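There is one chain below, alone, in structure tokens, taken in the form predicted on its own.
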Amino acid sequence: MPIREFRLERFMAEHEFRTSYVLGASDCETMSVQELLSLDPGSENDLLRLRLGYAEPAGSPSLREAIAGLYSGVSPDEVITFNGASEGIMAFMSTALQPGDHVIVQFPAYQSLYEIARSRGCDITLWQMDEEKGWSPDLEVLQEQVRPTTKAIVVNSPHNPTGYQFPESDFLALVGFAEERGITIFSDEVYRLLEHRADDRIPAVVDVPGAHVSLGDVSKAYGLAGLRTGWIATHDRDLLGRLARYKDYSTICNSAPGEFFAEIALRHQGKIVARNLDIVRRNVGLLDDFFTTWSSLFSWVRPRGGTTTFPRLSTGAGASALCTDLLGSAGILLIPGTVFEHDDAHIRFGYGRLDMPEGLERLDGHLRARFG
């Protein structure tokens, strides 16, 4: 199917592995194989005995059991694994939607959350988030956007790139609104567990009544993007069947070593996520100081969850020009809002990695040299 270039992924492919400080990254600090295996005594021997044939198409039973354990009312046979969340998005959009369907997408957004549906002939409405209201999307506006042909509402919370987190009351109102109208909510929850305050965590949409869809993976909260292990959890058995048949044509099954490592990570999610939350919370504190110092250059809505934030640049130079300058002169990668098809005033910062303080210090020095 014809599909437009994925601007963020092309941008990252060109620059991410060729710069000193990836200050716009969206994942958490990763770990080595040795570090991961050390969490699970005996797993090194299990790895050496691992057979490298095909894995089960839906994911190994033990991995799906571990994933189901992340939710309050999901059974292992209501989970299907994919090669990262990206394949899960592709599979959902390709099986749950038809040409002519109307889809509402919280925006700004990861491009595949709307572009794949658009390429299939769906009519897309962008549900704009309001920066003046802490990046909150307006539920009353959403009600006006719904049509008789609306098939799905796509949300992401904690949100990339803004760091917005739905209050539970708003989220449950959204789900209730969709349920009354027979609309499926596709909830991108890859940053779930990274709420900066535990009290801000909302239910996974699959744990709310209805046949809604939760998307997860081990790339963001766990920092294990190289495992390429994601999943969809839903009570919609018909959808699960269609997803399985789609996967027969895409990747057939996941990598057996990837699933092995992902299962270890899920068994020890408490330690891994707690370590990454410590990094996130420390780095957000540094960003507090940074954006206070540079309040004449940036306006900032403090994020409530996830690993990214989307400050507005007040200088007339434009975000793209500043990011290009930073790449060339300081070896710092930040993501201009244009890459999100948003505007040229915002920049995505990422704060999930251990080297962010060093990168932020270099950025501060560069800004001082340029702006005084």
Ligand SMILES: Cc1ncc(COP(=O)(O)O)c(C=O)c1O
The other form holds:
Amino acid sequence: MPIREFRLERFMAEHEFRTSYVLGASDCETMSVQELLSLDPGSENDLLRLRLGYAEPAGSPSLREAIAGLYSGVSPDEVITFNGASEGIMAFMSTALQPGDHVIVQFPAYQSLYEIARSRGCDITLWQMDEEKGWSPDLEVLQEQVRPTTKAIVVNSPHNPTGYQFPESDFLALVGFAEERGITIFSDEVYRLLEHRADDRIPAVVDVPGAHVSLGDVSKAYGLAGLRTGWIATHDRDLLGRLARYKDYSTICNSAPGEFFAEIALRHQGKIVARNLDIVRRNVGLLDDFFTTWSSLFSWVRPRGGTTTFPRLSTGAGASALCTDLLGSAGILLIPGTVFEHDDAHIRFGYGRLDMPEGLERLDGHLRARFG
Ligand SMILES: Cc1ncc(COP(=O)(O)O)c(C=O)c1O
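Can you give me the structure for the form predicted together with the named molecule, which would complement the form predicted on its own we have just seen?
Starting with the chain above, the whole complex follows.
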């Protein structure tokens, strides 16, 4: 089956770099090379000496060690790096799944989390999140969706676009259920560390007993999407081998500078993520005020983690028209739910960036002129 257009990425490619107020992006505020290196005295000289030949295919040993250190029971050889989490998703879906396999995917979702498997001839069942219940998906519904051919359950928490975070007990119940049935959990954890309250953090799936798969990157919590550095961590040695053999065809290895900078970022995770969480929490405070002011236009489930939220227009439709109007007449980028193949009522806001206050103010002004 042909792979369909990745609607979100096409939308961002068309608009993100041409729009003044990007209020819909999912990454955190980025930083310059200089800012990153200044966190690590002596690294400037290391950068100048960096060799620019092929890097190790599975990722540099020191970077894999730093990544393994993010988890509690993972060794460096249970980590493989990829060119962004995106390549990790492609590699998993292309090597762990066969045509005819059944895959359950939490929905709404980042499109590649279901589209790649669909294009490979897998049967996809969407596990709908329930807005009325704070976007919580229902474990009993998932239990009914499982078939003898179910090979993987794909989840994402903190979640893009809703900002939902599984409570730990629900997450462990889900993993336990999958484990009993021999189903692999593919857990997209790229927004991990961005739980708005520290005690909402749940274990990475690779740290729960079993052979499940954690996906991470430095694009979101670290704001370093330009490094194109992501990874998969799993205890499934057979899968690690297949992922490595896939990467031989896709990109061979990561970019050496990307891995160099990513390793510095991981060494200084505390500082970088604290800065970004500060921005996120401040911006969510502004969204509180914004959605209180505009409660006649939007209903809103306050996010618990990550950088995105998915309010609903009270008119129940028109998200696409509103976003097109905002792009054209106010230079504001917000993402209609249609781009997530969800509906025309929801709009994704992203709140990881420093310029959100100006963008929200402009949006407020535009809505006042339009809706009074
Ligand atoms: C849930 C989710 N997974 C994966 C990705 C891809 O991230 P990367 O930049 O690491 O390829 C994104 C990017 O928006 C995302 O939202």
